[in-house]
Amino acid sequence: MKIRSMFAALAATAAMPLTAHAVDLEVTHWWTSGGEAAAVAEFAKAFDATGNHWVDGAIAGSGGTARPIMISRITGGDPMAATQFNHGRQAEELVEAGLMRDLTDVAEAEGWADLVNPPTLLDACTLDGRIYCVPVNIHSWQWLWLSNQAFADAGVPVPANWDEFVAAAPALEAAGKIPLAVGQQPWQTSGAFDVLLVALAGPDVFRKVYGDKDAEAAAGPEIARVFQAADDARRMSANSNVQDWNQATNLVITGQAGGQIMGDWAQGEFQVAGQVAGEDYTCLPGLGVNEIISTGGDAFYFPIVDDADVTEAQGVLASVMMSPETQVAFNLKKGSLPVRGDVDLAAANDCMKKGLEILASGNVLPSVDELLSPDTTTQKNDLFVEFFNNPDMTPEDAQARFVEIIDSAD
């Protein structure tokens, strides 16, 4: 069905906004790995520190585990005090539906719209005109992490873009490694596609797509190349039998798989893991062939709630997640990039400033998610999910599917 206090600017100090009274808020997220743990541990140390109480709600699983628990939960009428969504339109009907907190007096108070870079970030959270939500980190889905150790047991240079790790892989195989792994949540073998797209058919193909559903550009010879290579991958992850995308990541820190399509939130597992970018792992930007970021990542919504203290501490939460300290804290924990565009990261790994520097370039493009309905990223993930697990389904095949999905997208 169809679902449609003023508070002061952070001193230099890094003193943050309290409320008159100490209040418990639920936060519902799924960030259940090592590293996202470790990241989410510092939003809650940070809104701590305001006298309140950070009550984790984690969902086990995925963003698709847990979407359809918290939307069930604010739309019958039992909302949690915040909660996770990706960048994007996720929450944009129970916006429609008057279901979530307008932060405009917020955001306006502390100059969001001077802060957020790039803009599409704050913009991807106004809806006519107004602000439902604090954007928290990018996280870009255009990364190719590689073990050094699988390479080197392998007896072959660590590849430097997409068709070195190709080639590599009966060497990577003949030594008794994965070549590629891939888990069995349906939104890895899709977002790994997407990859390949921006990296093999370009950006300006992504856009026509994606952003102009151009079914016409879907069905072209740049996508049937990026079907071509999307073979190359199913076949390389053909033993990768894991299911979370952590799980995944894992085996490529071990050595037991030569690499891995993932966003940088896969930073955050080989920190915990105590790895060290450039000497046990390589990352490469636009799979080393085409050097660009996409501007994905997660937000924090609040739903309306009739209790007078939860929204005024919702509102100290949103000021806690945008201050420049627990920016730097969070997202060094995360692997993602801060969305302040004046915060110091000196102390990011050779990995994030690569992202860094791209940022900085230009070169980004809008996240799948902020240019696809919900309804339209279900149809592709279930046919990734189909066209990675049934060898039977050509190329051919599966791009007159995906020809069929964009042409009905919206």
Second form
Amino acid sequence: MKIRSMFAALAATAAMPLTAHAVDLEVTHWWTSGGEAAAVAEFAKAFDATGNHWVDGAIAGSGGTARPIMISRITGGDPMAATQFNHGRQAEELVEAGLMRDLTDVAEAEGWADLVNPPTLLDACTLDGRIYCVPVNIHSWQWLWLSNQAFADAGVPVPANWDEFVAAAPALEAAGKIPLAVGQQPWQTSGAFDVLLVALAGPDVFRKVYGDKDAEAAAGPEIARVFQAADDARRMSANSNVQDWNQATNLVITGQAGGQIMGDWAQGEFQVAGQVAGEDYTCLPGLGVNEIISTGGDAFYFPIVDDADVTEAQGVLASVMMSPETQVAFNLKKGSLPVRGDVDLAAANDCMKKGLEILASGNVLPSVDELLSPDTTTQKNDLFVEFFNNPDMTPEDAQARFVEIIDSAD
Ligand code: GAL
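One more: the block was the form predicted on its own; return the form predicted in complex with beta-D-galactopyranose (GAL).
Next comes the full complex, and the chain you just saw is listed first.
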């Protein structure tokens, strides 16, 4: 080895926290699409560089399938060493039950409180002043992804906002396209509704309904308008019979569909397909109506295990996930924004840059996962599965059910 590369190797090693013994850590997550797999490989690579070994525990079928499996393994005495959840309340009961490792020592040693931005991400990891998770990204839901090809084929300009998109639907249909691609997993229609809510009813109504659980606001005229828009979305997506979110994204990538309302993780799929923002596809934050993003995303939790080496290696993984290098490498592939403001994202594509600008402007909202309990979220998901699959359910009926859910929400 040449002297210079020997020094480089030594410097790299010195920067990495090392454990006394090499440890295999099983890490569960639901990142199985092309973009997600590329991103999670960056975590594995960075952790393996510490001399330990990432044992990949991907669970196919999205969060709705993965979370019950993760939770039952932890409560059933067969915990993995680390696991993904969304920022917010999904692991609340596990933390309260004392099943999760307290990471406060790692967080304090590394000054997470000073570098995590926005601070709500760390708040979502904190219970009674102790930190139980490492936030790894900021994912926002408020995006409309449009296929430039589909609009060219239909002979209409790429829309600049939701209303123009709805108006373009007949032209897309006449050209044999599905106007709006929506997958059948329950969280997708529910998520799309929330995006319409923020765009059309505005952030104050969003905070009232999901933050204050204000049933009166849920019954009001602003939300009635959102249900009318959801009715448009239902009609525009009637022929979109795919299951997974990334299959729906693929309909946009291949120009078979006009657009998709989806979180910014969709960017990972455009990237893997070699598509370029602005050339092949267009992204409209806030549906082109209200440029605002929610600051949800993913966090890793570390179940308590009876093995000192594993416990130590858990701390190493938490630290690796928060390191500036990993934050850049992982988030560029994931389509998400880093959780620390002190890293350079010069390589970000145009859509990520828009997200970074909105974040810097402070025009942000908490995610629904941070506001609603998993129980309430399930009820809401069930409602939207029914609404999108049953054309006989009127927007008014659906709003009445929504009001009941908000009225009893926790
Ligand atoms: C979300 C998660 C994202 C993304 C998406 C689709 O819950 O925060 O990271 O992967 O699911 O799988």
